[in-house]
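A single chain, nothing else alongside it, follows as structure tokens in the form predicted alone.
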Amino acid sequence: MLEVRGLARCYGDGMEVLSDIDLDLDAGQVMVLVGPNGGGKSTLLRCLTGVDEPTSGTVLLDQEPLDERTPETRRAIAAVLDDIDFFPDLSVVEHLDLMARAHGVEDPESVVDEALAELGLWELSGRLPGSLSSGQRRRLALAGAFVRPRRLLVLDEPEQRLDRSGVEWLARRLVREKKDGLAVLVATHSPSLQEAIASGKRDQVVEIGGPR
């Protein structure tokens, strides 16, 4: 589903971030992004879903290139990235009803119902982004992925701002997410998460910006 040759990312400054990275993920299958702080983890998952461009190399999603613009890439993959946006003055529901009626949900009302019960946001549906606490905005972020269809899903660092109880959720939903087919990349600090999540044979753990 995705295939990345010799991507790099380099600054205007000279600086390279990203250096020859070549990655192959399918349907079914969960990679997991490893590495420091300031290693390029972010900076690849931009240039994966089409929010930044690499400087070299090719980025393919079904053996196309990759183009976030088009209907195509927009309904295949669903993204939460460290820069989380949301419509100001739109409730929580009303966010996530626009989600999933601007990618043409079937059924949006039972969707969104279920994303909100699913991330308990039943109780904050009717507030606005702002009202909310760091917490309740990455559920909200999160929930934004899962109203939409998606075939790839991209996290990064899902787990931030997540309590105990709420990482646990998010591995075994990311574990069914896999078992439905779906392919799955995800930059981690959470050795629970990765161990939990990218266990099975086809599942690979990458580390981005370490020894080389």
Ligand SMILES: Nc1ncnc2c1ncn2[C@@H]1O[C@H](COP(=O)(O)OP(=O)(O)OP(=O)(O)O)[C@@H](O)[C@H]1O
Second form
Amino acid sequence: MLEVRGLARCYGDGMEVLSDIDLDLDAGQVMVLVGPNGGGKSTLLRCLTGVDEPTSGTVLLDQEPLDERTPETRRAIAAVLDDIDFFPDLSVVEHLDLMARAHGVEDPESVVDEALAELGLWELSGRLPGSLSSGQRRRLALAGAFVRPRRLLVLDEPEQRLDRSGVEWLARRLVREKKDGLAVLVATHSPSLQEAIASGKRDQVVEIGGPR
Ligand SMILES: Nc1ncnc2c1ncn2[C@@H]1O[C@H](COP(=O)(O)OP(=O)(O)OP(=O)(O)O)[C@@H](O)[C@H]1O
Ligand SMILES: [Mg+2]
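Having seen the form predicted alone, the form predicted in complex with this ligand:
Below: every chain and molecule of the assembly, starting with the one above.
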């Protein structure tokens, strides 16, 4: 589904953050990116979701060059990266409802209800994002990825700020996504999350950036 060849990303001062990255990720597989702070995991995820552009190399989605502007790509990739942002005056349920409807989900109400319940956001559904705790905001961001169509799920350190039951839920949910035939790409610093989601034979753990 996702094919990366010779990807490099340099920043203005010539610093090469990523060089010669090759990756292949198929449906029903998990790939976990690990490595030191500053190693380039988030940069790579941004290049793979079209938020950033590689300096060189190719990114193919279903054998076609990735173009995040096409509706097909936007329906295919659900990403929760570092840059979590919400509309300040839309409530929790309104955010999820908007996301589901914008992506043409059938029966958005029941999909949104399910996500609210699963992520423990039910009681908070009428609240504005500004009044949520940091972990509750992270749960809302994750819920957004689960109320929309997706074939490739991309998450940057999704365990951040979650409590223990949140991390346990996340691991179970990602395993279920894999079993449902999604491709799951996750950067994480959590060995236990890595172990829980990427211990299958077809799963991959990729080190990005050497030890510093
Ligand atoms: N816009 C930018 N301009 C210049 N340098 C950048 C920019 N964005 C990232 N970098 C640099 O690229 C390197 C890789 O950063 P990146 O955020 O991808 O690392 P990471 O592996 O996600 O780290 P962490 O584990 O801390 O999340 C870092 O040295 C960072 O300072
Ligand atoms: Mg990062």
